[in-house]
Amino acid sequence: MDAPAAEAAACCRTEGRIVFDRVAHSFPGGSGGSVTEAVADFSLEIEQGSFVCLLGPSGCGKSTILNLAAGFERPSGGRVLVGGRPVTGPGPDRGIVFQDANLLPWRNVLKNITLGPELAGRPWEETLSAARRFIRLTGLEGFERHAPYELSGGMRQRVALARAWITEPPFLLMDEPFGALDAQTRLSMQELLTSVRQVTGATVLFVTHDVDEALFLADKTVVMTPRPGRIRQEILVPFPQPRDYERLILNPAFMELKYDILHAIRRPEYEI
C-alpha cells in the first residue's frame, strides 16, 4: 500500500476517535535553558462515543494531554489523531469545559451560551432554538436573562456545559470542571453530564484528581505515572450504565477498584 492510501485507510480506522500516538511533550524551563519534560511516551484510544477520564498525581501530564487534544499545544513527538485528523489547532469539533466556567460576564446566559454559534455566523433562529433545546436540558430555564454574577458555581458551570454542547460537538474536553464545587453540587453535576451525553453521545476526555469521580463517569480510567506522564494502568469500568452513586459507592466491587486506582496512582515512578 502506497503512502497516500495508507493514511487514508489510517484516518477511517480512527474516525470518530481521539488517539494519541507515542506523543511527548516538554516546555521551556527557566532561565538556565533547561527543559520540563510532561508527557513521554503516551498512547492511548479512545473510541468513538467512550468517557474516558485521566487519573494521576499534581503535574503528572493529565491537562497537558487534554491541552494536546484541544489543540492549545503541538506534541514535542508524537501525533495526536482527532477524529482521524491530525490537530493542528482548535476547531469546532471539540467542545472544552474547564474548572473556571469563564464566562463573559457582560454577557447573560443566553448570550454566553450562543457565544460560538454567532461567531461562527449561523443563523440566529437555529442557534436560539439550539440555546433553548440546552438551556431546558441543562435546567437553566427561567436563568436566560442573569448575569454570571447572578449565579451560583454549579449555575455557572451549567452555562459553560450548555455553551461547549450547542453546537453538539463530537468531542468534549473536560479539565476538573467540577473540582471547585461543593459536594452535593459536584454529584449534582456529575448526573447532568451523564444524562445530556446520554442525548448526545459525545466522545469525552475527563482530566480530574477524583477516584469516586472516575468510577461514576467513566468507560475506562487511564491511571498516568508522576512526571513525566506515562500510562501505568487502563482500567475498564464494569458497571453498566446509568449508575446510581449511592448504590455504586456500596458495592463491594467498587471499594476494591477504588483501592486499586488508589493504589497505582501511589505508586513510585520507577514501578511502571
Contents of the next structure:
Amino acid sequence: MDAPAAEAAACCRTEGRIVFDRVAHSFPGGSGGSVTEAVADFSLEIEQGSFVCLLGPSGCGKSTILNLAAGFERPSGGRVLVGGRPVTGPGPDRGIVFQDANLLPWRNVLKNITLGPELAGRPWEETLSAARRFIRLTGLEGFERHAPYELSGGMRQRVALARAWITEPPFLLMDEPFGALDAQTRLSMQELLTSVRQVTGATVLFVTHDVDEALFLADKTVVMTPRPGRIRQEILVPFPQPRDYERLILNPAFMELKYDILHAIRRPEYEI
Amino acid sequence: MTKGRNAAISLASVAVFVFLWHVGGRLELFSPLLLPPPGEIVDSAAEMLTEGYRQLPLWHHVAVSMGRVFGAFIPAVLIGVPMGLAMGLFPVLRAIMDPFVQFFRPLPKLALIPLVILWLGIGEVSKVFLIFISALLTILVGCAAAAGGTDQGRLRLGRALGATDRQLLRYIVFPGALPEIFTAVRLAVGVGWTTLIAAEMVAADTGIGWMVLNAGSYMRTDIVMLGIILLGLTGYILDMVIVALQKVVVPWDGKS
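Please give the corresponding structure for the form predicted in complex with the partner chain, as opposed to the form predicted alone shown earlier.
In what comes next, the whole complex appears, and the chain from above leads the way.
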C-alpha cells in the first residue's frame, strides 16, 4: 500500500470531522512586546454531521477557536484539521456566518446569496435554481430584489445563512450569528437553522454565550475557561433532534443541564 | 419637506444679497468702477454673448476652460483611481509613493509654473498638466485611503467564499471603495477648477480664467465679476452633476 492510501485508510472517518489537536494561540500584546494567550492546550474532535456549541465567558477565546478553523488565523501551537487536512487558509468548504450579516450593500438579496457560486464560476442557471431553493427555505421569497439596507436585522441574517448554505459546504462555522437579534427573532432563526440542518446535514461549530441557544441547537456543548481558553467541560445534550423549544424549556432535564452549564461557566478558575 | 424649505431659504438669501447689492449701487454707496452693480454685469453679459470678449464669443471661453479641466481631469481619474487603490492595498507601493504625494499635494501649484513652462512650453500641454497634477494628487490620496480602509469583515467573507485576490479586488474592494472614490473625484474637480486660474496665467489668450485676469488689467471690473460668477456657477454645476451621478452609482451609500 502506498503512503497516501495508507493515510487515507488510517483516517477513514476524518472526512467530515473538525479536529483541534493541542491548539494554542496568542496575539502580540500592546506595550513592551508582551503576548496575550487567547487559547491554550485546546483539544476537541467534532464528529461528522454533529452540532457543537462553544460556550464560555466573553473574551475566553471562543471566536479565536472558530477563526482558527476558518483559517483566518494560524495557531501558534498544535494542529487544526478540517476534513482530515490541516487548515492553511479560508476556503469555500467552510461556510461562515458572523454576528454581523456582512451583506454587500451594492448587491441585492439574490446577488448576495449567489456570491459564493459566482466567485467559483458556476453556471448561472444552476446557481439560480440553488438560490431559489434556499430563498424558499429561509423564507426570503419576495425579497430577492431588495437592497440589504431595506431589510430588518433578522432578514439580513437569513440572507447571510442562505449565502453560507447555497454551496452546501460540509462545514458550517457560526460566530454568535443570532447574538445581535431580539429574543423573538433569535428563536425563529434558531428554528430555521434546525429545520434546514435536517436538509443539509453539515458539521457545525457554533459559538455562543447563550446557554438556552446551545441546549436547543447542539448535540454537544463545550464549556471553555476564561482566558487563556481551555476546555473546562464537554457536555452531551441528550434531547433528540429536532427539538421543540417550548417543550424543551419545560423539561426538568433541560433545566438541570442548564444549571450545570451555567455553574461550569461561572465557576472560578481555582475549582477546576 | 425640510429639503424644499431649505432650498427656498437658500434662494431667498441669494435674492436678498443681490437686491442689497443693487440698492447699494443705486445709492452710490460704492464706486461702480470698483464694484459694478448687478444690472451692469447683466448688461456686460448680454454684450459679451453677442459680441464676445476679444473677438471670441463668451461660450468659446467657457468651452476652452471646460476642455482644459476635462482634458486634465479624465486622465487624472483614469490613472489616479487604479494607482490610488493599489497604494491602499500594497503598503510597499504606498511607502514608495507617499513622500512624493505628500510633498506635492499641499504645494501651491503656482510655484510650479516657471518649471512647467520651461519643460512643457507655453502651449495647451502645460496648462492641462498643471490641472492634471493637482487633480491626480487629490485622487491618489482619497483612493489610497478608500482601499486601505476596506472593511475587515467583508474581506474575510470574500476569502471564506473562496475569492482569489483579483476577485476580492473586483467584488469586494472596488465596489466598497466607490463612495470614497466619488468623494475623492468630487474634491479633485474642485481642486482642478481652482487650478484653472493658475493654468490660464501661463501665456493664454482664451478661457474664463484668462478673461478675468485680462479684464482686470483694463479695469473692466464688470467683466471680472462676470468671469468670477461664471467660474463659480460652473464649479457649482459640476459638483451637482457628480453628486447626482453618485446617487445613481452608489445609491446604498450612507444607508446602514
